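To begin, one chain is listed below as structure tokens, in the form predicted alone.
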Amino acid sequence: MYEFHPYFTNDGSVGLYSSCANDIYHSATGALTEAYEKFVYPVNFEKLLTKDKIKILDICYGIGYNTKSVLNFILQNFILQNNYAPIYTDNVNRVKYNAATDTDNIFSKISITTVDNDKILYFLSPFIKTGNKNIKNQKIDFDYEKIYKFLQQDQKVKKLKINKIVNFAILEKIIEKSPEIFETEQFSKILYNKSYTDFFSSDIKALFKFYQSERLNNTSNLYKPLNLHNIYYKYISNRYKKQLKTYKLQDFNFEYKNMDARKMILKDSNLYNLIFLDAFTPTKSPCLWSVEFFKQLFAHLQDDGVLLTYSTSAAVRGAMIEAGFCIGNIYNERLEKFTGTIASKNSNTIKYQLSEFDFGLLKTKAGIPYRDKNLNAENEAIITARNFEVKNSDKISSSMYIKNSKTL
């Protein structure tokens, strides 16, 4: 039986709990906040948007926060804001590109490839609610002390919200590329389960129901994509009529790969400007944190591109360096500390370099990476092999290294 365990994080966005791993997928502080702080804010979008083509790889799409945050950030900061910064598309002639008026050149040049092995979450992604204010009295259908600890704290986290237009656009892409959404029973059971009503947007559900009725009435061509643009214009709201004509968010290209990311990357021929690595914790899912996987990501990254991840694990960073990456820290302004890792082929793209202490830690046993020679090993085998390497290593332990560093 498929398990779906949602809860509201402190920024009003939905987080998920995994009973198999007895762990959370998202920060209880704020699922959407985490996406912004680790996969959006570190990116220089003013520079990125000058490119003719922008390719993004979102590994472990889940319920889509990273992809939606990027689209939402561009929409809010380069389309809807009056005080936008000018974008230059021609570095020689310095021809100004006005992101607020010439929108065809923004979303139409963005291609996002996502990969995940959970298609139910993929189908649910555009329905997920953000900006919810009633999180204090929520009922959680599982027992996990870490979540309660975070939710009981009075954390001053800004309530972020994904513009509905972003979710409408993604829903259209899903229906266009995966019309089997209409026949997926597990997805329907969750979407229409009254226990989960608070976690899904009523507007997006209303539109999907309209899609379903239109599809039933169109029995001659069940899998023909419907025109979301016209349906929304006529059926949902008058609020965005002008905006829909103006910024054409739906022009972005969106591909979803329902498969093991290791297999996907071996078949892929794209070079990406941004790679988001948001896989489950390395200690439980090391298959996407190995030296060999990072070598593939290195080969699929543009020379001036960056890879972003929430992980600061010494084993992960050790694997990145062995794969050829230059690495640095992601600085979190809200928390005033480093909370992630940025990797690139070019050290000049790294704003916050690792400290001497950080590099020293990578030379300890903690920095011994996970290995997956043929990119097909089971997680348990990868963990066992690393444990054996750590046990038989002559390297100093991380605890001893830290203790010695304090005495210097």
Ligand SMILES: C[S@@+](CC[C@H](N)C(=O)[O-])C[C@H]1O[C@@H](n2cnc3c(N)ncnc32)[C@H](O)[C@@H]1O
Second form
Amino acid sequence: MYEFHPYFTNDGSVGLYSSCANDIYHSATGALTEAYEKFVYPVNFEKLLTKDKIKILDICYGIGYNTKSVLNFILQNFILQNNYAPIYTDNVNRVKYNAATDTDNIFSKISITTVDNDKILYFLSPFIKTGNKNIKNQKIDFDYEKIYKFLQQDQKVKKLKINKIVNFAILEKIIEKSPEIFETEQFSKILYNKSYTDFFSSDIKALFKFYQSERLNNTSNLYKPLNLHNIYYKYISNRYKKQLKTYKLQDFNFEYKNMDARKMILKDSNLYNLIFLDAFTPTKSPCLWSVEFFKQLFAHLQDDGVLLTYSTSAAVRGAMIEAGFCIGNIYNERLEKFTGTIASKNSNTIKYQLSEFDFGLLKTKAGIPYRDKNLNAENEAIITARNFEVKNSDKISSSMYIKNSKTL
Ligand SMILES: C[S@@+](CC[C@H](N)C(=O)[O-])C[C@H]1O[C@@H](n2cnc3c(N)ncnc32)[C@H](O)[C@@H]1O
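Switching from the form predicted alone: structure of the form predicted together with this ligand?
Every component of the complex follows; first up is the chain already shown.
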């Protein structure tokens, strides 16, 4: 049976727990906050948006916070706030953009490729509600105690919200590309399950129901008059469509690959400006943190592109370096500390270099990377092989290294 375990994170967005991986998909502090802090704020969008084409790869799309955060950020900062003024001025290229008049639309330049091996989450992604004010978590159907301590940690985090039209745009893309959404029972069982009502946007859900009934009407030869309910949702749908058209939001290209990210990357021929890597932790999902996988990501990155991830693990950083990347820290202004890793082909694109101590740590046993020679090994096998390598290595342990550094 498909498992779905939602809870509210402190910023009012929904987080998920995976009993299979015994891991949380999102930071309990704030799922949306985390997406912004790891994948949006470290990027210089002013500069990026001067390019003719912007390609983004979102690895481990899940319920889509990273993709939605990018779209929402651009909508809020480059379109909505300056709707009738020159929105975007770059000092170097003097690019100006005006949403009201410009045909060179920002969104038409953006192409987002997403990959995840869980299609149900992809279908659920546009319905996930953000900005919930009442975030009281009731004990539902999973061991919520495990995340309870996280939820207590940081109550001061701001409430964040994704604009509804971003979710609406994604729903439209999904319906267009994957019409089987209407027939996917596992998905509709979750969407219409009463215990999950609070986690889904009632508007987007009602619109989906409306499309579903429209679809049924269209496939039937019998004439069915629109009822009042349908007229209302037709009105809302047209209103959202008008907004999408005004902001040209629907012009972005969106691809979803429902497969193992390793298979996807081997088939892919794109060069990306941004790669987001949001896999479960290396100890749960080492196959997406191996040297060989990073070599593929290196080959799929533009010369001035960046790869971003929340992981600061020495094994991950060791793998990135072995794959050829220059790496640095992601600085979190709210927490005033480093909370992730940025990798690129060019050290000039890196603002916060690793310290000497960080580099030293990569030379310890902790920095021994995961390996997956043919990009098809099972996670357990990858872990066993690394444990063996660590055990037989004559490198010093990270604890000894840390102890020695303190006494220096
Ligand atoms: C930490 S969650 C990602 C959260 C996501 N970015 C979001 O905004 O909801 C990890 C995701 O990795 C996916 N996943 C696990 N192994 C995978 C693999 N080998 N290839 C592709 N996706 C994988 C899971 O289905 C899950 O959605």
